[in-house]
Amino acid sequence: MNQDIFVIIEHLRGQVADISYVMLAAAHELAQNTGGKVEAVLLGQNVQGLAGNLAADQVLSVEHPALADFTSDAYIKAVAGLTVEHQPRAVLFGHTSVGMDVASGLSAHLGLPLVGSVRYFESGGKFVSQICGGKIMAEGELPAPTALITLVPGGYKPEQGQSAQPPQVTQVAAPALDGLRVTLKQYIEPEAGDVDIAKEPLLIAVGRGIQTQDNISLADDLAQALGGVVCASRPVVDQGWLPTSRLVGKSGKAVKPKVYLAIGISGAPEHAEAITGSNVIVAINTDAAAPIFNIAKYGTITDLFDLVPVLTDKVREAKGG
C-alpha cells in the first residue's frame, strides 16, 4: 500500500493560501509515521510558479482550462483520478469552503472514509480532531486504505510548510473534464472599504460576544487609544453593525497584524484560518473552552464589559491622555 501523503493546495488569484502551508507541515509529520513522501497536488492553469516555496518532496501539477478557477466538479474529477491511480495513505484538504466541498464530494464519489476538523497528528500517526466547535478533542487511528482529511488551522504554523529549496515539479495529464455541471462565469472583487484591514498592524476584532451594535463603541474607544483599527467576525458583519470591508475570515480577509486582539470571538475554523499569520493573538472570552484560546498567545476569561473599559483607561493613562 502506498504510504505517501497528498496535500491539495488551495490558491486564489495567484496566491497560495496559508492553510496550504499548514497542511504541508502536518503532512510531513504524518509522513514520518507512514514512511512515505509528501506530494503537493497543484491544480489550475499556468500555476507551476506557485510551487516554488512548497515544502514537499514532489509537486504534482495538473493543468487544464477547466481548473483555471475553482469549481468543485472539476476539482473532484481531477483529485479522484490521482487518488485512484496512486492510492496514497492520506489526502489532506483545508477545512475550508473549498476543502470541505471537494473532500465530501470525493468521499461520496470514491467511497473513502473522511476525517474532519483534524488539528494535528500525534506520534504513531493518530489524528486529533476538534469537534463541537472546538470544545472537545477526539483522537483515533486513520482509517485504511486511503483516508481523506480536512485540517483546521492552529496545530502548525504556515512557515513550517514553506521551503527555500524549490521542490521537483511533475506535470500530470488532467482527466477528461467535459460535462461539468458548474462553471465560473465571473470573479467579483470586493469593493474597497474605508481601510484595508489586511495591511493594519494592530487590529481590535469583535465577535458575537459584543452582543449589540451600541457596544462596538467599546472596541472603537480601545482602538483609538491603541492606534489600531476595529474589525469583526462574520456574525457582527451579518448584523450590519460593521461593513464587509471589516470582515475577517474565509469569506472576508486574511490578516497578519503584529497584534490581533479578539474580543468576544469564539474562534471558529473559518475565522481562525484567517488570523494565524498574526504575530501575537490576544483573546478575551468568558468561555474557557472557546477554540480561540488554542491559537492565542495570551488570553483571559474576564468579562469583556468589565475589562475593555479599564484597559482603555489604562492605555490612555500610559500615553498621558
The other form holds:
Amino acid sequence: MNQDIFVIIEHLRGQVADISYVMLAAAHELAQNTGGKVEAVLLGQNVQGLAGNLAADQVLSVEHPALADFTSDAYIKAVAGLTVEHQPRAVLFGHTSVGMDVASGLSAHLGLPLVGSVRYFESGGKFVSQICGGKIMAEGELPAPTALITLVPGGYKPEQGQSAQPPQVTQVAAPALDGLRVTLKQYIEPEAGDVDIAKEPLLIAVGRGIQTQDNISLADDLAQALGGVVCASRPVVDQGWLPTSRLVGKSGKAVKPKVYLAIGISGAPEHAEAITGSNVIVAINTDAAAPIFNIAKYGTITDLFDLVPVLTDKVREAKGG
Amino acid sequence: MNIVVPVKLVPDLVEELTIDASGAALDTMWLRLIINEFDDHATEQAILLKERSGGQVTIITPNAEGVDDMLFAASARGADRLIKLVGDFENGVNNHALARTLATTIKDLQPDLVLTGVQAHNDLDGSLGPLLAEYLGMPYTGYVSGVIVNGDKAIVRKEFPGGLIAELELKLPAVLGIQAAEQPPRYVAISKVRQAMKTATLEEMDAPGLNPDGGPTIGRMFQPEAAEKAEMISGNADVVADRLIGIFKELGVL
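What I would like now is the form predicted in complex with the partner chain, since the data block earlier showed the form predicted alone; can you produce it?
Below, the chain from earlier opens the complete complex, with every other chain and molecule after it.
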C-alpha cells in the first residue's frame, strides 16, 4: 500500500466536469495528511488533451476503445486493475451519475471500504459526509487499506483543482476489457425548451412545497408581474407539472441569475449545487431548518400560500399596474 | 418478466432530525420513516413494465416500523408478491450488509430485472444498486429515467448533468438504479390499501448474519452551521412582502 490519492477524472464528450477539479482540490488536502502524491486517472479514448489543466502530480492515462464512452462495466474493470496494482490510500469519484455507478460496484468487487457523499476532509484526514438532504454531517476516520470515496460538490472550489502548469502524463496499458454487458446506443440531446433558464437574470423557482399543479399559477403570476421566468426542482418536474427544460439541479441546468427566488424548496444538495452561482438567493419555506437558508441571503418562514399572492399584488402596484 | 424491487424506509426529512446520546447516530426515538422516494419511483417503473408487457413484480424490504403499510400500498398499486426480510435490522443496517443479504434472497427469485432507487438520502456507504449488482454478478446502470425491455436486453435512459441522456443497452438479468419512473408514482385510495391488507400475503424470510464490512465507522454526527445564514424576515404576509419589495428594488429587479 502507498499513500497516494487517486482521482478518477470525470469527463463527458470532450469536456472535463467541474467535479473533477473539486476532487483534485480535495485530494491535495488529503495528500497533505497522508504524505502521498495526487494522481489523476484519465480513462477514455484520445483524451490526452483533457490533462492540460489538471492540478495533479501525475496523470495516469488509460486509453481503450471500450472506454470511449462511459459505461459502469468498463470503468469498474479499468479502475479495479489500477487500484490492485498501485494500492493507493484513497480513490476519489464524483458523487454523480458517473462516479456513483462505479464506486459502489468497485467496493463490492474488490472488497474495499467505501464512504459516500463526502463534502470535505479535515486537516487531520477525517472525512465529513453530508447526508439527509444536507441536514446532517457525519464524520469519521478514513477507512483502510484503500478508501473509495464519492465526493459531493461544495467543499472546494473548482479553481483550487486547476493548474497553469501541465502535469506529467504517463500512459498505462488498459486491462482486458472483454465480456462487457453494457453498451452505449446513442446520446439524446436535452430538450431546448422555450427559454434557457441558465441565461435568465430573474428566476422564480418552485419546489415540493407548492403541493399541486394548480398552485404553479401562483409562481406564474408572480413571474409575470416581476418579469421573471418560472423554473423548478426535481419533484415538480417528475410530477410533470413543468417541462424538463425548466429543471434546476444535478440532472438539469445550473443557473446563475441576479435573483433566485426559491419558493417551497428545501435546498437538498442536488438542487443547491446548481444555484450557488446565483447573485442573491431569496428563500420562502415554512421549515426553519431547511438547508436552503444556509445558502440564501434572505429568507422567510411565512407560508408561501399567504405570502406569494400578496407579494404579486404589491409588485403589480409598484409597477403602477 | 420477473421484476424484483428492493425497497427501504428512510427518515422523513420534513420532521426535525436530532442526534442521539452517542453523538454518532440519528435519534430513532421520534424518527418518522417513509419510503425512500427513489424506491417509490422504482416500484412505479416496475409496475409500468408489468402493465406494458406482463410479468410479476416482487417487492422486498428489510423489516422496520411501518413496512407492512408500505408493502400493502405497493400491493394496491399492482405489486404481486410482498417479502419482508426478518433479521437484526432494529438499529439500522448499512447498504453493504443489506446488499449481501438481499443478494442471497434475490438469487433464489431468479429475476430478469432488479429495479431499485438510485440512492437514498442517508446512504453513507454508497448506493445499494451497484453493490447488489456486483454480489449478484449482474450489470448495473444508475440514474435511469426510462426502461424498455426487448428480449434478453434492456434499453435504458441514463441521465447526465445538463439534461443529456445516454441510451444504454444492458444484457439481462440486470440491476437498474431508478432516478425517476416514466410517470409519477400513482396515487392509491386508502380503501384500496385496506382491501390489500385483507387479501395480500406478506411473506417473511430470514436474513441472518448481517455483515456490514465495507461501510465506514462514524465517530460523530452534527448539524451543519452555515458560514453566513440567511437574514430572516419575520412577520405576516403583508410585512414580509413589503420587505421583499424593498429587496427587489435594491437589487434592481423591480
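Between two forms, the rigid core is defined as the largest C-alpha subset superposing within 1.5 Å. Numbering follows the first chain given and starts at 1. Please read all numbers here as calculations on a predicted model, not as lab measurements.
- Comparing the forms between these two forms on their rigid core, the Cα displacement of Pro145 stays under 2 Å.
- Gln171 is not among the residues whose C-alpha shifts by 2 Å or more between these two forms once the rigid core is aligned; its shift stays under 2 Å.
- With the core held fixed, Ile204 shows a CA shift of 2 Å or greater between these two forms.
- When the core is overlaid, the C-alpha of Ala268 ends up 3.4 Å from its other position between these two forms.
- Taking the core as reference, the C-alpha deviation of Val315 between these two forms is 8.7 Å.
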